[in-house]
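This document opens with one chain alone, in structure tokens, the form predicted alone.
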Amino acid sequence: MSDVADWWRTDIIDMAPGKIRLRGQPIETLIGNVSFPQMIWLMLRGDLPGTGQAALFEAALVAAVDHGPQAPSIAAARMAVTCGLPLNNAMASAVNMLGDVHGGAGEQAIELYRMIDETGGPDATEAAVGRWQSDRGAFIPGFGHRFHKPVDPRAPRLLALVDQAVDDGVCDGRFAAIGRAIEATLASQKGKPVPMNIDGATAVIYAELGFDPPLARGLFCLSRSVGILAHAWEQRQQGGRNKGPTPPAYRWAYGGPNPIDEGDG
């Protein structure tokens, strides 16, 4: 039986007929007691949040959950449904989407953050900045967004949030620092404003509450799950079939030998 019961060994769950034990507490006294975030806390770390740490945690998690159909998981939920899927395969098509491109941005910043934080602080964020690039190119997560300018709108609500936090006790303000002295950086390299984004914004209370880089991109996949499970489940009620990427009588671009000429017959 040792055999079998150590083939899993984990710190997480203990269960027995009539018993469940989750990191040493009973589900019973948990139910009613405490919130979601509260029980992402738990199951991560082990322990449960203070009401500071709870509330910051929580509003990073809210400000991630939707971008709309024109993000690709969103979109990949919406079209699995016009395929016949359920919505748990909706929702497992969109997450599979979110890898290092779409939906990495906040583990990467984080790993920014601590490389920065490790080597001098703020002080050191331009000397940082340039050794990230060089060894993993120009693009600098978290900075910056291709749909909204001048600002996301969630990044500067996020930081207030900090600010708060860091005055309330909560947290040190230190990676908050190294966020703003990132996008001094970019913007007196770029001779223009590359404000923070949601990636970078959410990586900064997700660093300054101490959780380790890969969890930001599982956090992000739980947030986003909410808006994906809301877009999968409003296109089930609108219906559509089949429905691509585009509508119909849009044609993608040809580039190979012997295009078809619309007049052909």
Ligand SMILES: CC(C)(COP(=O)(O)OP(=O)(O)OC[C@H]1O[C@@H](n2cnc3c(N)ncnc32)[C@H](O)[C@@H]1OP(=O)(O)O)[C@@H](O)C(=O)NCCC(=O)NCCS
The other form holds:
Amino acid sequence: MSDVADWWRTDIIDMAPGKIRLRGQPIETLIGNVSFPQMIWLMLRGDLPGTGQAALFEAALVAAVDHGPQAPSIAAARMAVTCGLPLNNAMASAVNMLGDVHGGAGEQAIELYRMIDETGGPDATEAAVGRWQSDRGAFIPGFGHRFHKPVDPRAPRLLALVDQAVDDGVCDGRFAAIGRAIEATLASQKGKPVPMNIDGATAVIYAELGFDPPLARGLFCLSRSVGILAHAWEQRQQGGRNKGPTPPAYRWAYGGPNPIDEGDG
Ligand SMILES: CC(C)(COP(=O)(O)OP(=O)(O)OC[C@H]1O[C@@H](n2cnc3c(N)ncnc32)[C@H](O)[C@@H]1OP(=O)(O)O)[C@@H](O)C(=O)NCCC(=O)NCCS
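Right, and the form predicted together with the named molecule of this protein, after the form predicted alone?
Whole complex next, starting from this chain.
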């Protein structure tokens, strides 16, 4: 039987008829005693966070839930519902919009923060940003925002909570210092603010708490799924059929042969 039992191997859950243990803890002792963020931490890491860790983790999860129908992920959820898809398909369509440029940049942000941490800390920021830009492109992940200039209101609030957590001995603050150093480097490079955005700020928290880079993206998906579900549900209640990205009176820029002359026939 071992070839069957060993087909899937996990340290996460043990289960037998009438028994469910997650990371060794009976589900009935977890229910009613741990919060949803604590449960996410337990599932991903195998232990329960301390009170301060849980509070900081929860703040990052709260911060990223929504950015309105202009955000491609939210728009995708709403469009999917108007095409008749049920909530699960709308949510999957929306989560699939999250990538390197929208909502997924936290993964690369932690990679960069760690690279800077390993090569000398904040003093190594300018050189590391230059290396990143020549190796991986001009845009530094976790910084810049279409709308929130000069400041993304979520970032200073999240960093203030990190500062508080440092005072409380929850984390050491070295990734917050690196994030701030990147922001200063980009501001002097561009001659104007390139603000730390939600991906950059939550990446600071996830790095401070010891999460590996790919999990920043996974955690963003969990957080944004809350907003995605809310918008999909609202759209379903509103109705609307087959809504595209713009009202029908607006069209795209056509650059091919034989453009239609609106004055004709
Ligand atoms: C989010 C994003 C697409 C917005 O881009 P944008 O609308 O072009 O940003 P802005 O118009 O404010 O750009 C202002 C200037 O700063 C530069 N800039 C913007 N974000 C930058 C970044 N992350 N790194 C370096 N330079 C950046 C732009 O190139 C532009 O330079 P220019 O004036 O010389 O042309 C862009 O900042 C980005 O790709 N960031 C990295 C990915 C990321 O963090 N995504 C999550 C977004 S919440």
